[in-house]
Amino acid sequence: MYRVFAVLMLFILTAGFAVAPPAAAQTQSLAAQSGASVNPHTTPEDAEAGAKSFRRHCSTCHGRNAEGFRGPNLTTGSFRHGNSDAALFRNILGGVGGTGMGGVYLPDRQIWQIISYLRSLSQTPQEAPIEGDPVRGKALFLEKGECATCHRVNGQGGRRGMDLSEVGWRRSLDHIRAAILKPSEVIESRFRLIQMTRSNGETVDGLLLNEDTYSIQFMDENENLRSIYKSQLRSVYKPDLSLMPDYEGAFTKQELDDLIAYLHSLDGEPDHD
C-alpha cells in the first residue's frame, strides 16, 4: 500500500513540475491575458492616470517626469527594449533581463494607462531642437572641461563620477544641462561626498559608497576603494554637495550647446564614441 501512495505522489509532484511553466513564460502568459496587443485604454483620462500610477511606481527610476534618472528617458517615444504596446507591457510587466527593470505588478488596465502616459510625452514635444556640434563637443569635454578626470565613456576616463557612455539616452537634454550648470542641484546619491576627521585629526575625503554599522567605505580622490572603521573617527560630514564643480559661466553658450550636443549623442550605441 505503501508503494502504491509514493507512486502516486511521486506522479503527481513530476506532473506539477512538468506543466508549470517558467517566470518567463508566466509573464508571456499574463501579457497575452490581457486580451489586447494595441493599448485599449487612450482616452486623455487614461492618460492622466497613468501619469499618476508612473509617479508613484516608475519614478524613482525614470524620474517625476520620465526624463531619466537611474534608469533611461522615456520622453522620446524611442524604448530599445521594444516600442509596440505590447513589448512596452511585458517589459512594464515582466521587467527586462539584465538591466536594472524588474517586474512591476500592476493590474493590466494600469500598465496600459502607464503606456498612455508615456505615448502622450512622445506626442509633444519636450525638448528644443538640439543647436551644438558633438565633433566640438567632444574636444570641450577631452580637453576645457576636463571631464575625463571623472567621467569614463566606453570604458575611457576615471569613475568618481558617472558613467556617460549612456547618458544621451538615459537623460533628457534639460537634465544634462542641469548638470552642467548646477551640478548638486541634480546629484545622486551615490556619487554624494563624505567628509571625515580621524581621532589624530587627519581629515579624509571622498565618495560614499556604503555605511554600516562600524565601518565606511568610500572611494578616495585616487580612485582607490577604502575602508575606516567610525571608532577611529572623531566626526564625519555628508555634504549635499557635488563633487564635480559648478560649470556655469566656465563655457561661452555655443560651447555648451556643442558639450550638451555631444553628451546626447552618447547613447550606448557601438557607432558612437
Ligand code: HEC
Given for the second form:
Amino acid sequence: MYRVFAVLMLFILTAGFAVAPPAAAQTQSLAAQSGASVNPHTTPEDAEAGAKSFRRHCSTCHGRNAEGFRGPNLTTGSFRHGNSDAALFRNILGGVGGTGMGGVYLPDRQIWQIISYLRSLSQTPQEAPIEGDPVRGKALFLEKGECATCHRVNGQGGRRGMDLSEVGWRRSLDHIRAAILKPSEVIESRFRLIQMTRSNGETVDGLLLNEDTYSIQFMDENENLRSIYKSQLRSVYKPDLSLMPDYEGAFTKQELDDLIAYLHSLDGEPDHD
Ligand code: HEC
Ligand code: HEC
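Could I see the form predicted together with ligand HEC next, after the form predicted on its own?
Next comes the full complex, and the chain you just saw is listed first.
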C-alpha cells in the first residue's frame, strides 16, 4: 500500500516538473514583452484603433474619453504607476496590485494601440488650463462653500460626499466643474437621496446605501448608518437629485476657478492639502 502511494507521489512530482518549463517560458515571454521599451504600433491608425478598444474595455471605469470616472483621468500624460511604455503595458495587462485596476487581458497589439491612443490624448491638450489660485480655493472650500461638511480631504471633513483627497488625480477639470455646477447630472448610484415616510407620518431623509426585499439601509443626516423595515414605511421616494447642492450662481467666475484649482491640486499627497 505504502509503495503504491510512493510511486503515485513520484508520478505526480515528475508530472509537476514536466509542466514547469512551459509555465516558466510563458512568464519569461510576458516579461520580455512588457520589457520592450518602444511601442511598435504608433501610427495614427493605431491610435484610432486604440480609441475603439479603449471604449470597449476601459471606459466603464476611466470614462468615454479617458477623462476619469471610477478610475483616474488618463489624459494628462503623467501616470503615477509609471510613465514609460513598458510600465503602461505592464499595468494594463497585469493591473495595479491592490487597487480597482485588475489586469485587462488583451492581445499585445491591442494594448500597444491603446497606449498610442493615451499618448495622443496628452499631445493635444484636452482642456484649457485653469487660472485659479488653489490657496484661495481652499479657503472657499472650507468657508463660503462649506464643502467640508460633506467631503473629506486628507482625513478631515464629513462623510456624506466622497473623499476628495485624490480628486485632482481621478477627475478631469471638466468633470470637477460639472460636479459643482450640475451635480444631479453626474449622480453616482452610491449617493442617491432617499426620503421615507413612516407609518406614523414621520419623515426620514438620508442617503441610500443598500436595499433588499425587507429593509433599506441608509445614512441619516448625522452620518449614522441606519436600517429600516419596509413594512414600517408608508412611502419611499427616491428623487433623481444629488445630495450635493447645486452651486450654479453661488460663486463668481474667479471663485469657481479658485475652487477648481484647489481641487485639481489634490492628488493624494498630504503635503498639497
Ligand atoms: C474595473 C475598473 C477598471 C477598468 C475596467 C480599467 N481600469 Fe485602469 N484603473 C482603474 C483604477 C481604479 C485605477 C487606479 C489604481 C490606483 O488606485 O492606483 C486604474 C489605473 C490605471 C492606470 C494607471 C494610472 C497611473 O496613474 O499610473 C492605467 C494606465 C490604466 N488604469 C489603464 C487602463 C486601461 C488602458 C484599461 C482598459 C484596457 C483599464 N485601465 C481598465 C480601474 C479600471
Ligand atoms: C450636502 C453634502 C455636500 C456638500 C455641502 C457638498 N457636496 Fe460635493 N458631493 C456630495 C455628494 C453626495 C457627491 C456625490 C454624488 C453625486 O455625484 O451627485 C458629491 C460630489 C462632488 C464632486 C464629484 C467628485 C467625483 O469624484 O466625481 C465634487 C468635485 C464635489 N462634490 C465638490 C464639492 C465642492 C467644491 C463643494 C463645496 C462648494 C461640495 N462638493 C459641497 C455632497 C456634498
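Here the rigid core means the biggest group of C-alpha atoms that line up within 1.5 Å when the two forms are laid on top of each other. Nothing here was measured: the structure is a model prediction, and the numbers come from that model. Residue numbers count along the first chain shown, from 1.
Enquirer: Does residue 49 show a Cα shift reaching 2 Å between these two forms after rigid-core superposition?
Expert: After core superposition, the displacement of the residue 49 C-alpha between these two forms stays below 2 Å, so no.
Enquirer: Superposing on the rigid core, I want to see if residue 246 changes position between these two forms - specifically a Cα shift of 2 Å or more.
Expert: Shift of 2 Å or more: no.
Enquirer: Please say whether, between these two forms, the C-alpha of residue 232 moves by 2 Å or more once the core is aligned.
Expert: Shift at residue 232: 2 Å or more after core fit.
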